[in-house]
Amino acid sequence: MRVEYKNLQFIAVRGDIANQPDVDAVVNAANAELKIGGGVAGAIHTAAGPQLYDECKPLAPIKPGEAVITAAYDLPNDYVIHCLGPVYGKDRPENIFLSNCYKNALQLAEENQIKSIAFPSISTGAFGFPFKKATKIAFDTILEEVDELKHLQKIKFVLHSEQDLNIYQQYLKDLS
């Protein structure tokens, strides 16, 4: 599904975050050490190759809500923006930390004049953040930042399941 909102194109698809050749940057739902992990971090590191972790090592550790940027290596993108989402019920205030992930990723995209970015659903896998609550935070945060975005033209959400995609599509329908 594709929606235009304030000169930005918003897209939601079901797919593999590590295979998004139509965007300049992908967001990694990273761990604090920026290592290969499960889920999104595993997919991105595996597809990017070992050079990604070599570049990540001196940037780690990061704290919940923080983001750093690296090259994408063997991914079909120019950049990877790594965000450490909060572990639900452990990293408090988890709503603020999750919001900061999206804010900081968008800020790095702007600083690097990135025109298109793909986000997974941060913290909703192993970190246990309730999906609907995380989706609302993602949309609320991004919409608060839209007027500050000068370079970004496309924001893509890459979801793991059909059920997750349906939730994101409902938010996109509300934008149109």
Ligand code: ADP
The other form holds:
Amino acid sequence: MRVEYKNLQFIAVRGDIANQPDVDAVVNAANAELKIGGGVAGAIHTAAGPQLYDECKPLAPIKPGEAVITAAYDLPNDYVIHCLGPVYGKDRPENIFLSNCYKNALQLAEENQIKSIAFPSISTGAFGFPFKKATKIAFDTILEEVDELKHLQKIKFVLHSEQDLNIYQQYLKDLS
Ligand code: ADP
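Next up, the form predicted in complex with the named molecule in place of the form predicted alone?
The next block holds the full complex; its first chain is the one shown before.
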């Protein structure tokens, strides 16, 4: 599903964040050590190859809400933006930390003149954030930032299940 909103294209698809050749940057739902891990981080590091961790190592550890940017190596993108989401029920205030992930990722994208970016749903896997609550935070934060975006033209959301995609599509419908 595709929606135009304030000169930006918003897209939501079901798929693998490590296989999104139509975007300049992909966002990693990273761990603090910026290591391979499971879920999104596993898929990204496996597809990018070991050079990604070589670049990540000196940038770690990062704190909840923080984001760092690296090259993408064997991924079909130019950059990976690594965000550490909060562990639900542990890293408080979790809403602020999650919001900061999206805010900081967009800021790094702008600083690097990135035109298109793909986000997974940060913190909603191993870190246990309730999916609907996390989706609202993702949209609220991104929409707050939209007017500040000068380079970004496309924001893509890559969801793992049909059920998760439906929730994102509902938000996109409300934008259109
Ligand atoms: P976190 O540790 O931040 O919770 P996870 O990677 O465990 O991150 O999960 C974040 C979300 O990404 C979950 O909703 C999960 O279903 C989804 N997910 C897992 N693997 C992929 C993938 N390869 N591409 C896109 N989304 C994925």
